[in-house]
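A lone chain, given as structure tokens: the form predicted on its own.
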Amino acid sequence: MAELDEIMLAELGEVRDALARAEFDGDTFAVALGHARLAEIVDSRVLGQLLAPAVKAEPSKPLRLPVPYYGGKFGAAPLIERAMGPIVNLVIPFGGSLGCLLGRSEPARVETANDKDGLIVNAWRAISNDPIAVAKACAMPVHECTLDAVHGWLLDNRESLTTLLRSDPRAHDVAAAAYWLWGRSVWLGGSWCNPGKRGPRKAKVALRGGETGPGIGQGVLSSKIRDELPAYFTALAQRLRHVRMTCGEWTRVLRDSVTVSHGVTGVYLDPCYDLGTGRRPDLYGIDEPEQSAEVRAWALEHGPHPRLRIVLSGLGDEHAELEEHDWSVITWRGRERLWLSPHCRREDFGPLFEQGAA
């Protein structure tokens, strides 16, 4: 009987997952089939309990990418949204953890996110297209040798994966996404998927104690969400459903056809910080410190456009040059600053310009 119970539970799990996917896709015919099959297997009381977790997740508050991410701007999203004011279009050329997008109180009518790193874009696309499969694939045991192997595999396959993503707007690799998410959760410190950190002894497990026990406790392994990843990723997929995701150079999403042609456009720029700020070299997966000056030059040129609301992140006095051209600056956290273009709603901040944001 125990063997039959295990078989039944496995089938119920498959049917429930298929039902969740059908609900997410809006496939009413598949939903009906899923309900009918569950009704054949169990009685109505148990059926109600089984259907509850399969309902589409509707987050009560903004969700963030559940992995450690250096430089993520989820916490700064309310300030950025406030600075941009009412916009029709949001463009994020340096996607990263998409904190600026996910932390908004409500989506813009049109949203475009880009990142040069195919490993990042693949993770977002996989979550958007098959959140349940990604969640299941993230359930890997924590082991330093596994982490080293995953890190090497991702570095070896980054280029081919990026090529695939650029050739097919819906292409994604569930296993690679899970490796990237799991590895980022387990990896100790920064430089995840940086080529300079390849090889044995480079991969070190971030141990966490307390209730979670050693080797478990952050990112997708957090005790708060590790058993709820399918629902969590499904909620993320709902939020990202209409976000246009591209993989390439940052300038490719800053043409008029992507920005001002849609109306009032918010552009959030978060390039690699300049090495002159004192930050550590090789901090990012793809580290291009020269981006800082290039992005500042673009911002300076396009800041006066009446349909653009540009916010540029930097460290210390990295972009102080902009302040000579009617840009304003506020402090977000520590040495991190946000520079606001002339048409941002700067008056809404009041004393923040003199004292810095908390």
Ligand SMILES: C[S@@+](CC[C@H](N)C(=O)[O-])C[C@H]1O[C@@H](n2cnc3c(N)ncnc32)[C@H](O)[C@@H]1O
Second form
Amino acid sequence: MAELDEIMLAELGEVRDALARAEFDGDTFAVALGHARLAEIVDSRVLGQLLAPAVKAEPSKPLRLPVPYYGGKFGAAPLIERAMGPIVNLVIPFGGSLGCLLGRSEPARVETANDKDGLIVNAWRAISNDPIAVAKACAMPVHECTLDAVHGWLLDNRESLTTLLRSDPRAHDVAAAAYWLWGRSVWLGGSWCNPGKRGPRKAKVALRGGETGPGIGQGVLSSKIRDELPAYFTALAQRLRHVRMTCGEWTRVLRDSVTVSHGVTGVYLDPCYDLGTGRRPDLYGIDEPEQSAEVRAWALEHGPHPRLRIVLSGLGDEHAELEEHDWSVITWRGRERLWLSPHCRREDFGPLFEQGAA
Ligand SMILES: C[S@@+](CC[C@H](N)C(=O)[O-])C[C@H]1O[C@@H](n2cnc3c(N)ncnc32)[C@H](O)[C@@H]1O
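Right, the form predicted on its own is done, so what does the form predicted together with this ligand look like?
Expanding to the full complex; the earlier chain stays at the top.
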């Protein structure tokens, strides 16, 4: 709460100064802008805080993107943070639900997140720019026909939305973001927004209890947050405020200008797993299993760089080849493994290391 108050006070102070200058200059346009900005701050922050008893109680608790996400790494984030050690720069080429970033105990000074899927990046950008509007738009009743319509709409509009994101730095589509978040929360299992899964699905809407318990719901429909969404998204927007976002191929954010030129850099690589691991195909909206070997090759080449702390996720022995080149491996959960590059803090993870035994 104190942290939010300070941020809000600082912003209010800036607007007050700008207004004083504008009035002194007789600049009516700037005065109008200042008043509009004042209304924005008061609306989103104050409203968000008033509606947020849960978030107020634990302001520094990491918040996840409120959607179930196959392969999401929110739970692995503390382990990845520990493996990377102190870094000034964090780069996430396969962002998805931003688990590794949002699950950290504290942000890195510079953070860059990328995903090739414009539907996902639009959701990140819309939450950062207009959290209250996204929250309001997510409040849709669960209806199977709505889900089918939403899925078809998102598939039809992915390309144009991606083009829009790339052509206008502030563009975002609140309705599309809410469709993606709401639909991902209603849809059961993987393959949300995968072009091969167009059309109605049988009894796959999250109307039943299943793992989430009767009537509890998941994602934006979770009973823990569904009545607090404006506050939840406002807190998320605060966390995402300084995150640099890109929408494209994973290699775009791995140039030196994005990585080592900022100082010691953590790179978290979580590509779609190779199908040879036995995982199901088409789990993601954009699912490219052939990347796995290319990403490993990049990791192998860049692992020795003294400023890089690379963590690569994989299944089973997918990236065992790295272990012949001074990389080490730890288990996160089940068959999920994390390979750590030579400059990670590997001394923290001896042969007897067990996840959870910090
Ligand atoms: C395993 S998921 C990452 C999950 C993420 N670590 C999390 O915590 O949610 C892989 C992600 O890579 C994205 N993707 C697929 N092909 C890509 C590519 N060529 N470049 C960048 N991202 C890609 C998918 O959209 C998907 O979100």
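Heads up, when I say rigid core I mean the largest set of C-alphas that superpose within 1.5 Å between the two forms. Residue numbers count along the first chain shown, from 1. Small disclaimer: the values here were computed from a predicted structure and weren't measured.
Relative to the superposed core, Leu338 shifts its CA atom by less than 2 Å between the two forms. Here the two forms are laid over each other by their core, and the C-alpha of Arg16 is off by 19.2 Å between the two forms.
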